[in-house]
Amino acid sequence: MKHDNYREDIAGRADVADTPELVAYYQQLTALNTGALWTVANKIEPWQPKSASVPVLWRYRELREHVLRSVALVTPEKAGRRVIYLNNPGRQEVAAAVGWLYSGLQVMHPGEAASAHAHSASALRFIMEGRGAYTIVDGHKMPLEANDFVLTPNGTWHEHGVEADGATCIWQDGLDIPLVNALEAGFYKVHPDLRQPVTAPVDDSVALWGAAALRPHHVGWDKPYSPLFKYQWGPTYEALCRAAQACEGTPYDDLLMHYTNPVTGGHVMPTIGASMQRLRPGFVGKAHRHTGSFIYQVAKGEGYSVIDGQRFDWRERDIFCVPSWAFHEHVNLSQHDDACLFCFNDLPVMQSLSLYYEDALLENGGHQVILSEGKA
């Protein structure tokens, strides 16, 4: 624990003045690949979380043409995956969208397919537009539609593509690549046959595990991730609408529901969680903050969010991030229609390591003072 005499200065050092003797001492320690803790104490043990990430809004109407242009420039075979990744100005050295989370927009034409591969990073995708997209995970094939959410857990063989009679598809990828790399635990491999056989009926995971409050008696599951690889938009939205008739929601997120593992009731994967929330017409949320990094995509509607004093106006398919411990509040601008926000996050990591904390803004009626308009 810090004491009052640990006063932070610009260099993040304790209140110890440099003397010729101390400077020489520091140099001697450096030569031994060591250092004096008091010179970095306030930097490595901050009083509270201070994220290197900054709030960012990625406007889909500005990104879409560049995502589509990549189709003419590179092929999936040459590029591996044709993806435009989201780069947070504060996390460029690790190619993260926020914190330790990666995200990108992937595009595929009808008839294209990426080779089967597996990696240490956990991954998900959220379908944005198009027709005929599919994913195969460990032999389980799933057709995908707009606003469907699909898992490709770490270590699983997975591939994806677009059927020949489909239409150009764009989806958002989300992975914990920066976290896995920070832990120096990343592996990547390509399937020896480049394709994996489909060994189960199409959409079998939905048939077995997708029924609300029902669990198959004769099918076991001992993996650390959800056996339900695909979470469909239709049932998700219906659940949010039913919940609106039964509860008031929260003053911060209105109706917020987490995608869960139907076996355990916990998060869908050990390192990445996901949710969908519904902001009812005219909802004006109050501000709160919590540890953990969050990436939102607007699945429906339009509104704005205030993140650390910056206002970001969003509409359908826009993506924005909330860094750890940043105050944020959401507003639905429509008085007649709802807005829905898909989100993926590192909440499972925060909770499993007992690092999750939450705090509400009490001043100014629970609302932030808007200091600037956020830029994309």
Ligand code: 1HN
Contents of the next structure:
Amino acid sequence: MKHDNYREDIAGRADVADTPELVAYYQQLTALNTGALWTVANKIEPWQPKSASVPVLWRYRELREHVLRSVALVTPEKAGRRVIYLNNPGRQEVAAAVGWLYSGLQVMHPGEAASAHAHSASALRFIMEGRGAYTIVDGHKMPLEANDFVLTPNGTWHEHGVEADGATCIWQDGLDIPLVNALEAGFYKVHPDLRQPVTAPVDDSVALWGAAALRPHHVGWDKPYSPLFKYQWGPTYEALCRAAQACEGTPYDDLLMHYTNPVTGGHVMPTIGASMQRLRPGFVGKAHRHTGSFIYQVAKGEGYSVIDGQRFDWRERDIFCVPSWAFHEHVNLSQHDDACLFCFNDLPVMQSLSLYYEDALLENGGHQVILSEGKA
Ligand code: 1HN
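Mind giving me the form predicted together with the named molecule, seeing as the form predicted on its own was just shown?
Shown next: the complete complex, the earlier chain at its head.
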């Protein structure tokens, strides 16, 4: 296709043929812990981003029973966290779901709790099913329901549980663990009491900071993450539906809203951003690509996404990933119902390091040629 644009046998690219003399020279350099740049230059300076991750769809109806089985196999006390993690075939050595992002499905029975700990990695949860789940973040307790999005930012004490009168809960965890480990900045501590006291009224974070466009006058905030820890599904969905009445949306994402830090208007955490998007009934998106790694969960509806030429059909609770610089386009297969996609990503990292690039597909009416069909 475009391969001629990326030839390596041109001026400006490394193109040195081996000779016996050069090979001997390279061996001498290796012995001194050095190397000739031209032997690796084209590999370490690709023409454009080359993700090691592959697009993957994790079907909830295939995963759910395995996640539930873990309840009988291990306790949260012994496991620390009872989680089945999403393992991208291209990223197994760093346990990433895509790029430098980790994700997993955590399950808890009524009356169970996972002990309090803190780490330099940032984390989030997106609630999938159940009743009576809660998270406590630095003394702030929050009850959680399906499609709620909750932060456990870097450095905060956090623990989770399900109330005794609740029902088995499953939620998706998202963390920047692979990134933090790549940067060699991972710290981890267990709370000395294994539990933290609840020191604030339940849901005070939502009460104080959760009113759209209103900021409390007398309460300051100087942490690098959002003081609003929980973003509830009800107001999020309502905001998307109302905005859809007021504007067109984009050809790629239809109507997409970023969850924001109400103090800054910026991303919710320094390293992880998140969004919820609504694809109107019958929406057929065009393809674009950008840098950064993206993990989606289908919060509502049915459709498919074409990622790097592969079609993935999804329905509610399925999870899929879009690697950096992979073309992707989303389609809502229903003519009557909208579809909503929750997404978390490393956009704050890409943007703050000036590494965010974006590109629309211009050929073929803005649609990828589908090279393989994902099974429904
Ligand atoms: C973690 O702290 C949680 O708090 C879940 O529930 C998954 C995976 C890796 C590292 C820390 C949690 C995690 C994690």
